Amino acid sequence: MEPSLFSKPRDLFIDIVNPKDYVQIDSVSHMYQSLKTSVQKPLKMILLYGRPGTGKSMLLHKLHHDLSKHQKVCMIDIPIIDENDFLRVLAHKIYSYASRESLSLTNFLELSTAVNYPVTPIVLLDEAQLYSPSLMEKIRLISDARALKFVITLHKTDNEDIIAKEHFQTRIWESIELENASYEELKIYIQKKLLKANCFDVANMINDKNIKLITKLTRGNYRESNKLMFALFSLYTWYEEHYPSKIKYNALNTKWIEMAAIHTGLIRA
């Protein structure tokens, strides 16, 4: 049995973070270059913030992938809530500290002084809104001592501007905000993902009307768009197997896009 035309496009939109899946879009590339420039400055802490699904984790993983070739970079993508565990894991990742015993802040700073890197190591913290104020205070003291440089990501919500949070006000030296994609940006994002994987036939099925509907349903959010496209191509894969005559290859089926949106919760039926 021949592989489905739509199974490969479907798998392109699985909601996982892989720096190899990074898609160059002008606005996002500009943000990334700003981020790369910022980490070369003598800044103590850099904030990357935006609503969930705007690409913060992807940029953080790409930064790790690119910088780790040239300097010591530590990525903590799953928050370590316990303060003792945080310092111990950080010491292990940065300084090869092998003990499982708790590590005080003083001991950590002594360790950082004993291990002298030619370039200040960078620590990338994802989902930093989950860290407690007391742990963020320790992170601030470490960065103030210039032992490490931190790049952190935070969610921005409707009810509060994350920049205004008390325990971040005096610590951020530079911040970069990510936003949802525009119609044009989402069009480029979807098309480039498909073309990069040589899914030319499927890419040709997507017209401007389809993109406008997808943008409207997802509000240009990359994560929601990935979920929608995954559900849509899963639907196409099923139809290709069971009712191939139902598939029209000149454009994506609007009703099927809406069905995928219902499945992912973007439309409440």
Contents of the next structure:
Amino acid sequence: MEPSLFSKPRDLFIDIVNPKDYVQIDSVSHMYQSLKTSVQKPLKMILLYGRPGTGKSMLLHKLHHDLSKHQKVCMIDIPIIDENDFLRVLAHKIYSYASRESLSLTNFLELSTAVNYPVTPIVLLDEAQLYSPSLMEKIRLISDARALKFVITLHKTDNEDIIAKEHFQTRIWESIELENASYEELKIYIQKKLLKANCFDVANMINDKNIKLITKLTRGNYRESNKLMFALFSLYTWYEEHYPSKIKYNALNTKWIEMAAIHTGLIRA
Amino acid sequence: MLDVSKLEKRWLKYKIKKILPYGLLLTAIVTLGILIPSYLFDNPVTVSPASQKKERMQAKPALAIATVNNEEAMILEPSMNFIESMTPASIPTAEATANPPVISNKSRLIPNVIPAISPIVQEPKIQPPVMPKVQPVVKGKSTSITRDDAAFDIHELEERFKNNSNPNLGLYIARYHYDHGNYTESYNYALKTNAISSTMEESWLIFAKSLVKLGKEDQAKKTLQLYISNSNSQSAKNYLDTLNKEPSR
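Given the form predicted alone, state the structure of the form predicted in complex with the partner chain.
Every chain and every other molecule in the complex is listed next, the one we just looked at coming first.
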């Protein structure tokens, strides 16, 4: 059976965070560089925030991927709600200290003093808005003791500006906000992603009008764009299999883009 | 797994829902586009060639009416003034007011008419000095021009009198003929004028004078007596006395 032209592009847009799939866009690249610079500074906490789907997790994973080659970096992408577990996991991942018993904050700080790293280890916390205030208080104490550096990501929502919360306001020493992509950025993102995977034919099918429609539907949100593109190339795969004559290779079909948007819930129909 | 057929139906539904407001708006615009011109066709204000033709046809009578109205506005007032200035004592008849064009034309004759009134009022002397042939010397060319105009106009005035029977016009013609020695004509026009309006003193006097000139002095006296009995006119009494004292005047 002949491989589908659209199955590969479809799989490119599966919504998983993989640093290898990181696409360099000017604005995001600038953010990433400033994040890397901030990490080198003697800062205790760095905040990375933005609306869901703006690429915070990807940036955090990319940072983890790049920094882990040179220094001790611990990535916690799934929040550990239990305070004892949190300290125990950190002790294990950073200091390779395995303990079945619960670890107190004092014990943890003693451990960090005992294991003296030349460069302060970095802890990357994704979805930090899920952590309890008391745990956030412990994180603050650990960073104040300069035992660890923390880079945390937060969701910025319309209803609640988490940065305004007191315990973040007093501790965050540097904050970086991520935003949705513009039309040009989304165009580069999609094109680069396809070209990186050698999907030249499909990349050539995407014109400015298609990108404008996609930007309009997803409002430049990377996660929504990934979902839309995945649904769109799923449709193309289906049509390629059942009605190949309906496929026009000079541009993406607007109707099918809208159908994909309906499928992903971007259009209510 | 995608259910493409269901997705296509949903897309169609979405598309209809999306286009519907624009469709309705377009329909409304088209409907208005049809209704407004048809409404304008029903009214006089229109743009199409057919209606322009109709408009042109309507415009002509309207223009004519407007002209008439203007003429009336222009004619009525000066003609009434003319009548009043001409015969202050006499009351204009319905016929006189009912024919404005004639009155208006008479207004052009004011320069000729007004000088003629004063000598006739001084009836005992009976010296109408104004009429061209009576004046012995023509001092300037302008006078001769006035005379020619009057001679030229009398036939026109006679025609008009036939048409409108205006007593003032009849009196003017009678006076003109009397001054020109056409006593038969002056008799006839004075008679017609008296038949139209029996209150015009000058007309009765011209009638009586014409009778005298035609050799019917007795009939002139009877006429004057009859008129005096009805009007108590002092001019008529004076002329009757003159006739009684000096016959053939």
